[in-house]
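In the block that follows, a single chain appears as structure tokens, in the form predicted on its own.
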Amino acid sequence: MIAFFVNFPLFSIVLCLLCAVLCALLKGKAARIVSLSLCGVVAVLAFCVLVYGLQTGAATEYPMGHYPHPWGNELRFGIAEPLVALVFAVVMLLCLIGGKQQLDVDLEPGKRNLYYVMCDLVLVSLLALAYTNDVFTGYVFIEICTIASCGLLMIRQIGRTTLAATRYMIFSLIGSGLFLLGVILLYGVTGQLLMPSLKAAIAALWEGGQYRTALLSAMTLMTVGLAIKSGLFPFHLWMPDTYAYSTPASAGILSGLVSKGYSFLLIKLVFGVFGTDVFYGSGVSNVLYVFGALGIIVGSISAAREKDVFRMIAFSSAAQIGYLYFGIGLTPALGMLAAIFHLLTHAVTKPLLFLAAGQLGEAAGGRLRHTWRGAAHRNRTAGLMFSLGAFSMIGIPLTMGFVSKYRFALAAFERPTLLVVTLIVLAVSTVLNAMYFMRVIIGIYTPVPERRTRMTLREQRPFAVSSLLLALLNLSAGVAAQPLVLLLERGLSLL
């Protein structure tokens, strides 16, 4: 029976596509039920694939069709891929549940089913990016994810979302174009599209000193393309309006999942296409390290200067993306491990912050920081959840954020020449994180004369349930991080 689990990645992808078509034909409530059920089913399937990977202890290649190399298409999965797919499905499910109250307000009744169509397409794109073993298929689903993400943003029809979607589309298309140019260049040099074949061809050519300029160009184009789409500094300018003016469920999905899908694809490319020897020997990793460090500092400073809390959280996302590329550029072992752990940390924590911020903004009656005074007294659940998410971003012990920063600090000792710089960046960013998040937390717990009624737990039950589960995921992985770290170590070894 367990051998049947190898089919589940393909089943997940096909099921998402079928549900997207089905949701287009249904009304809003029925489409919501279909999408929520889809997320649950995909999570179960991903868990089964993860169990299969743990049982076999090896990566599995799943060919589709009967076409030979280089035209054949494959899925590949070991441990890291189903684990990331599981997190994506669970977090999307919790975002849709927790953001229901704002979704009902922000979406026109006749367009609610279209929102869930976009959610299903985003999910199928993320699954394909996690499981694909073919770089061109990766490009195809990058484009699908871009279009669906714009739909999630623009479906809340206010002027700021239209402008934000336009800016997001421009940056995304530049990133996609660069990625495609890299794929074309690699295919022209190697004649391969499947990742294992590409890796063997690139290693042989690099070792022989052939086409090094072309290979370096392709590697740079693909890396920069994914960095732009993820929002790495200085390409993060689309983030503030994109995350801040979308409905909280969309903000959680876009910030917590979509950018992580691109980052995970880059991690797969480093291990499965370029090879760590070539990637780190080429110098591209050093560039990622520098821009990751700049992204951490600039994003944190921008967040500290913001008075709009939603834009503050969005700039914080730019800093967190910096951490990811900072770790990828640091070292192929501990640095990469810290990066993928932080990917999961941010995927769980940022949706919690946006969902809680949506509730607190409603309780406060505004978006600016000074209007939030006392908001946690009017909505205690949202105040508690926002505080926990903020503590994780700061790096308070017992949270996933603390483990992330500890892993980055540990990775710094693996590269002594960058030890001091790495520790300084971590220290400065932690101080800045504490400054802008604690300022909000102190404000929302400042006693003020009550002008608004308190929200009861019954009134916000979907948000309370989803935010509690996100908080439990964060705390459990923060308190008992070692099993997850060991799991990720095994997963990275199979990429």
The other form holds:
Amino acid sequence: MIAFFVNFPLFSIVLCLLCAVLCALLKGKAARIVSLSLCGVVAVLAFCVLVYGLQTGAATEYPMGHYPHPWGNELRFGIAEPLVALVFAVVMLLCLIGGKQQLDVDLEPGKRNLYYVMCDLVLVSLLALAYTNDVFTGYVFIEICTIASCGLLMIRQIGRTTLAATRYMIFSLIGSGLFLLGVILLYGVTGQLLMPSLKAAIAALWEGGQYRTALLSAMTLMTVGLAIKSGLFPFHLWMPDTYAYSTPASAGILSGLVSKGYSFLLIKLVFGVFGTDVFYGSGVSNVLYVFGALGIIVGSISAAREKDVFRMIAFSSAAQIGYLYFGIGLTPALGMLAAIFHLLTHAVTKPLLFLAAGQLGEAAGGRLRHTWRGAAHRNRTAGLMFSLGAFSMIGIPLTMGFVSKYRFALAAFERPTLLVVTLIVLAVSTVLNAMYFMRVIIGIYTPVPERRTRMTLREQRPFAVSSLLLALLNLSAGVAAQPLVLLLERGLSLL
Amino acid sequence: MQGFWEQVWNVRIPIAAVLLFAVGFVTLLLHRNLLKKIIGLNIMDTAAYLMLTSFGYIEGRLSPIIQNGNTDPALYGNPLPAGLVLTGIVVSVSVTAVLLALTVRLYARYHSLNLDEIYAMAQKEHGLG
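What would the structure be for the form predicted in complex with its partner chain, given that what you showed me was the form predicted on its own?
Zooming out: every chain and molecule, the one shown earlier first.
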């Protein structure tokens, strides 16, 4: 039975594509049901693949169309890939459930099904980015992901989102253009597109000292392309508009999942294509480290200066992306582990924050911080969930955020020359995080003379259910982090 | 010195492709006019395809279809890049279509193609931020 699980990555990808086509034909409500069940099914399938990976204890290469190794297109999965796919599917499901109230308002009646088409396409591209073993397939799904996430953005028809979608597209296309050029250069030098063959060819060329410049440029182009797409400083300026003006479900999906898909692809490339020796030996990693550190500081400062709470959370995303690349650039073992743990932390936390902020914004009747005074008294669930998400972002113990900060600090000791810098960046960003999040939390819990009726739990059941589940995920992974860390460690060794 | 120019001549197509790519890249990044940005995007993508296509053509070799029963791969060019380019073209056409649709929408709302002007107007429309 378990041997059959090997087909599930392919099944989940094909299923997403089928559902996307189906949703285009269905009415809004039916499309919603199809998409929600799709996310559930994909999560179950990913879990099965995870079980398969744990059972075999090795990475599996799945040839599509049964062509032998260097010719066909392949999927590849060990432990990290299905785990990430599982988190993506679950978080997407919870985003779609939790954002229902605002989705009902923001989606034009008669066009609701199209939103779910885009969701299915985002899910398929995330799955493909996680599972693929072929860099050109990676490029194609990067573009599909760009178009679909642009759809998720512009579904809310105010001028600001159209503008945000345009800027998002422009930055994304610059990123994917660079990635494509990098892939082509690599192909020109090595004649390979499958990751294992590329890795062998690159290692041989690097060893022999041939094509150093070409390899280095290809590596830089691909890394920079993916970094731009996930919004690393100084290319984070599209983020505030993109996340802050879209409907909360889209904001959660875009900030929590889409940018993580690209980062995970980069982690896969570092291990599976460039090889850690070449990547960390060439100095590209140091560039990521520097820009990651700058991204953390600049993102946090911009967030602290922001009066609009949604934009504040979006700028905090820029800082979190900085963390990811900071970890990738730090060291191949512990730094990478911290980065991938943080990837999951942020994927679980940021949607919670955006969903809760959506509810609070409605309760407060505004977007700016000063209008939020006392909002948590009007909507207690949302206030509680927002605080929990903020605690996780700051890194308060018992939350997942604490564990990621702890892993980053541990990783710092693996590279003694950068120890002081790393710890200072961590400390400064934690203080800044605490500063701007606590300011909002204190604001929303400030008692004000009651003007409006309180939102009951029953009125916001979808939000309450999904945010509670996201919070539980966060807390359970924060309290019992060790199994997850061990799982990720094994996963990284198989990448 | 003769050897150097010969080397440059041998990589003339990749050099041209990289120059074109840079032209497209800078246009996409820095131009304020949306239509010109889209044109820049297309130049950039086409440059990438030019480079890829040039890897498929190997001087003095036959087109990659078996001729006269000769199965020695050293006789033929590389058919794979053409397939990749075809895929890439489909991708860039759809991306261009989406961007053009966005441009139409922005123009209908703000009556401008200049991104800075549109940004200023959108900011006014939504107040702070």
